[in-house]
Each structure stands twice: as C-alpha cells, then as structure tokens.
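In the block that follows, a single chain appears as structure tokens, in the form predicted alone.
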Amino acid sequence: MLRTDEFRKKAKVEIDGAPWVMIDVEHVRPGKGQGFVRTKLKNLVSGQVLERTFKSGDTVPSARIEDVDAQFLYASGEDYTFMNNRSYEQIALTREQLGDAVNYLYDGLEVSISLYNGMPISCDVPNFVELEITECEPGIKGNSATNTMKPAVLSTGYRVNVPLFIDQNEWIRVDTRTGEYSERTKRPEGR
C-alpha cells in the first residue's frame, strides 16, 4: 500500500483492478483544513488518462507490475514476439500495446517488458539505438556547418530527418525519446 506522502511521479498503483502510473503528482498544503495530492494518472492497459485528488493519510494499493528483460524476436502481422531472457517463452504483444516503440524494433533489440499478473502490457526500448538509413538523397560535401535537415527512411521503416552530409547506407544513432537523430555512427558489431 502506498500512502500519499510517498507519492511520486512513474510510481505504479492499482485502482479498481486496473494498473495505473502517476504522470503528474502535486502535493498541496492550503492555510486551512486538510492537506490533498493532486494526481494525473495514466492506465497502463488501455493508455486513457485521468486527474483524481487524494486526501491526506489516503493510501492505495501498489500494482504488481514485473519487468522482465527481453529481445526482438520478429514481427508476424499486428503481433511483435519478444523472448523473455530468463525463461526463454515467448511474449507476445500487439502494435497497439508497443505504441512507438514499434518504430525502432530490429532483430535481437534488447529491451523490457512490463508484466501486469503475467500479463505483458507494456515495452520498453533503450533510449538510443543504431539503424541503418536504407533511402535518403545522396549528401553534399561541406554542408555540416548548416542546420538544415532531409528525410529519411530507416531499416525499420521509420522516416526521420537527417542533416544534409548524411548518406544513405550509412548508420546513426535516433534518440527514442523524442524520435530524431542524435549522431552519426558506425555499424555495431554483429550487425
């Protein structure tokens, strides 16, 4: 059970039978009467989101969320399959479940899964990963000093800008986080 003052943000809490992360937490203290905790909370199953306050002393149940880490398997439809690397089983998720992720999955990518009653209903990626450019516009000499950016498409499939010295076939780094090119980089071993 987790009490109000131990509130805080990415902590994992189970309300009617459903996990939930708190996204934003507030902790108010008015001049008079009794101090509250103001929460935006997001489910983790079905991603809606909402605000609910808490009284001071309230306590609520703590989900029993897992994660286990696993790697990229392959794709079959909607379904990305995922090996669990204790266990060896095969967890299944849906593109709806992987969210943006999907757009950075490539064979062997380590990443973690979040287990809700031995359920997966989440996955984590790294925060950076190396993906090759499979098609972009040939890269002009001495353009480097510039900030100016041209699409790209991915091994995965996914488009994001490049600067303009960057050449197909050539590997970079893409911050999962925000989705856009960190760096150049060489192509990882085992690759």
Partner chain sequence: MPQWIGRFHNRSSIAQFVEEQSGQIAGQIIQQGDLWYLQDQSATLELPAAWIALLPKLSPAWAAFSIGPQKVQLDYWQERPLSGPLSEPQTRRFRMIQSIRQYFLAQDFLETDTPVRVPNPGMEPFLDSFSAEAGQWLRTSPELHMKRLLCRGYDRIFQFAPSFRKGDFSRLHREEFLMLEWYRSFSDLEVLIEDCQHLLNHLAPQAKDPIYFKQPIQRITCQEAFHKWVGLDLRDHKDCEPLRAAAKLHNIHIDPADDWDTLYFRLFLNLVEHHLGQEQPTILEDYPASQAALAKRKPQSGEFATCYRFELYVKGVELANAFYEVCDANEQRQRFEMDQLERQAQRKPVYELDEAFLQALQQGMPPSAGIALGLDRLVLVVLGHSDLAEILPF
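Since we've got the form predicted alone here, give me the form predicted in complex with the partner chain too.
Left out here are the partners and the other molecules; the chain alone remains.
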C-alpha cells in the first residue's frame, strides 16, 4: 500500500482494478484545513489520463508490475507473440499495446515486457536496433553528407530517412527512442 505522503511522480498504483502511473503529484492544504494530494494519473493499459484528489492519509495499493525478458517469435494479424526467456512461456501482445515497438520487431529481438498481475501491458525494445534496408534508391558513393536524406524501407516495413550514401541491403542502426536513423553498421552475426 502507498500512503499519500509516499506519493511521488512515477509511482505505480492500482485503482479500480487497473494499473496507473503518477505523472503529477501536489500536496495542498486549503486554509488551515485538512490536507489533500492532487494527482494526475495515466492508465498503463489504455493511456487514459485522470485527475484525482486524495485525502492526506489515504492509502492506495501499489500496482504490481513485473518486467520480464523475452524475445520476439512471430506476428499473426494483429497479434504479436513473444517467448519469456526464463519460463519459455509464450506471451501475446496486440499491435496497439506495442505502440512504436512494432516498427523494430525481428525474429529473436530481445525485449522487456511489463506484466501486471501476470498480464502483458507493454513492451520496451532496446534503445538501438540493427535492421536491413530492403528498399531505397541506389547509394551515391562519396557523398558523406549526413544532412541530406532520402526515404528507405526497412525489413520490418518501417519507413525511415537515411543519408544519400546508404545502399539497398545495407544495415543501419535505428534509435528507437526517436525512430530515426543513427548510423551505418555491418550485418550483425547470425542475422
């Protein structure tokens, strides 16, 4: 249980059977009266944002969020299947739950999946992911400028802008936090 004096930004709590993360916390005391804590909460499943005022001294159950290491297996329609690296159990997430992560999934990609009461709610991919370019105009040799870009399609189907010197079937590293090209790289071993 979390008491109001332990409320902090990023604290995860359970309200009405759903997990919420605190994105804003402010203690208030109108007049010399009783204290309250004004919070802004974000639903970790639906993304809905809610404001709620608690009375000082109130308690809320903390949300039990467990992060597990997993790897991507395959996609089928809107469903994406992963394998829990420890238990070898399969975990299914929808495209909506994956959000931008869906752009970077390849067979065997190591990810971290958040489970709430054993149910998967979100997926974190590594900050950098190496992917192959499957479609783009031929590279211009010697043009090392990185500020002029051309469109390219990656093996996952994700569209990204790359510098002019990059060629088809080359490998690049993408920054998953921004979704942008980061650098040219070699084909990783075993891929």
